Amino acid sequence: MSAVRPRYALYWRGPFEERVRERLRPGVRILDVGSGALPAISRAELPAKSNYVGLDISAAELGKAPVGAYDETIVADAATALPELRRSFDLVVSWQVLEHVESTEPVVANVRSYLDAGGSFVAMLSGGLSPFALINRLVPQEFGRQLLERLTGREPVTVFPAHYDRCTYRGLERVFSRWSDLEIQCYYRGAGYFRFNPVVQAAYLALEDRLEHARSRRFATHYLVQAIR
């Protein structure tokens, strides 16, 4: 697959680091949204003198991440609103999160008040109109765990529920509206749900070649925002 589509080629969260990196200087203050268990930053990779917190949900989940992979913790839902946050953080990051909340829109709105004036928002989200992504809002999430289990081989308690809330291109330039510079690209990657079965794979490649041509921002796979508050 990858020999004769380069996207599939490319290291897949690349993009992502390469919008955070840019991000990252000496004393930068930042705040990761959802990714609990697995920092979107390594330790390695953090600044002199920054402070990096993890925001999630779960305390089991950020309980999980490595040991001193974060210098703060907070147990809190993203879309409730923190005011002890407010202007806090230079960098916000958030990988493949947005497309689990409720309302993408407080999320957001959150978000851009905990950052300093001129701070970012970097984050990945998968789209809502996707192939699989109108697979999983079909099925019931139980079973749609057990399918991803044995389509990708996930463990199904790693498959948290997905509702897509403005997870399309319009969607997201609607809830960024207020954000002063808003840059989206589009991602066109999701053979890996159909590996299951070559023929499908194959159909569902062509079609996804299509989209890629057409640069159909509708119905891209994936979302790489970049946002100025």
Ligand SMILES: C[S@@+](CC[C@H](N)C(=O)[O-])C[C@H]1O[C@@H](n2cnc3c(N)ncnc32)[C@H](O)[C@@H]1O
Second form
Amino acid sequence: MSAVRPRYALYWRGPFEERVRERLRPGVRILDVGSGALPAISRAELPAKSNYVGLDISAAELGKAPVGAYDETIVADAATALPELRRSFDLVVSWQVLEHVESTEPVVANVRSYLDAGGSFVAMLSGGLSPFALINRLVPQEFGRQLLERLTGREPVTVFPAHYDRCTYRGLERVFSRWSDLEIQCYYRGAGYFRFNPVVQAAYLALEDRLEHARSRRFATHYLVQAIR
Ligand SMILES: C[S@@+](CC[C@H](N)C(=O)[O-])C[C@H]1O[C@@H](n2cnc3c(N)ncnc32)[C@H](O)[C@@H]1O
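The form predicted in complex with this ligand is what I want next, because the block you gave corresponds to the form predicted on its own; please supply it.
So here's everything in the complex, that chain up top.
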């Protein structure tokens, strides 16, 4: 049903990958924040002499990544400043992680300090005011996991707690206010969460169509951020 909307026909990771690819060049130093089991960039795509570091709060998640996916891994909370990483990267990437950190501000400040002059941060995250996020915030965490399993078939271990701190258009503008350049793109693609019932999904899609039509920044389901240090 959702496939009839052009926005659902697009390859979902396409815009993020395009922004990342634009910044790949020989020798590029990349940090993937919250990379866990799935590196944002595959080994085949990495340019010659690049250095690709995966950072995640969970050693177990990093351990699930394909062998040799990263040149180096760091087990750490992205909110904890690691002075040894200061000015060490040209590019920091992060796919669906910022909504999972307890406090976005220190994470973004750390990312900025890890970038060298002119370096970029490219991140995709879920919006904190989308209908699904609002439901997710209202229900207790464990119940939310079980609900998601029931509704979408996702295994509970693949569902990470989401806090959505500053995960709104204005919240992001504030958190990135010190960066020299910022672009935030809005996406409206939350129908997958409502596929358990065609009637509910149709109602959700009608609402989402209106949000997209109105170009609502506030209620976008996802944000693609690209910022320059
Ligand atoms: C939804 S997963 C995304 C993983 C990967 N980026 C991907 O594309 O599949 C969220 C990841 O963020 C990690 N994470 C959550 N909070 C974090 C934090 N404060 N610092 C670092 N990593 C964190 C989780 O362990 C998990 O691997």
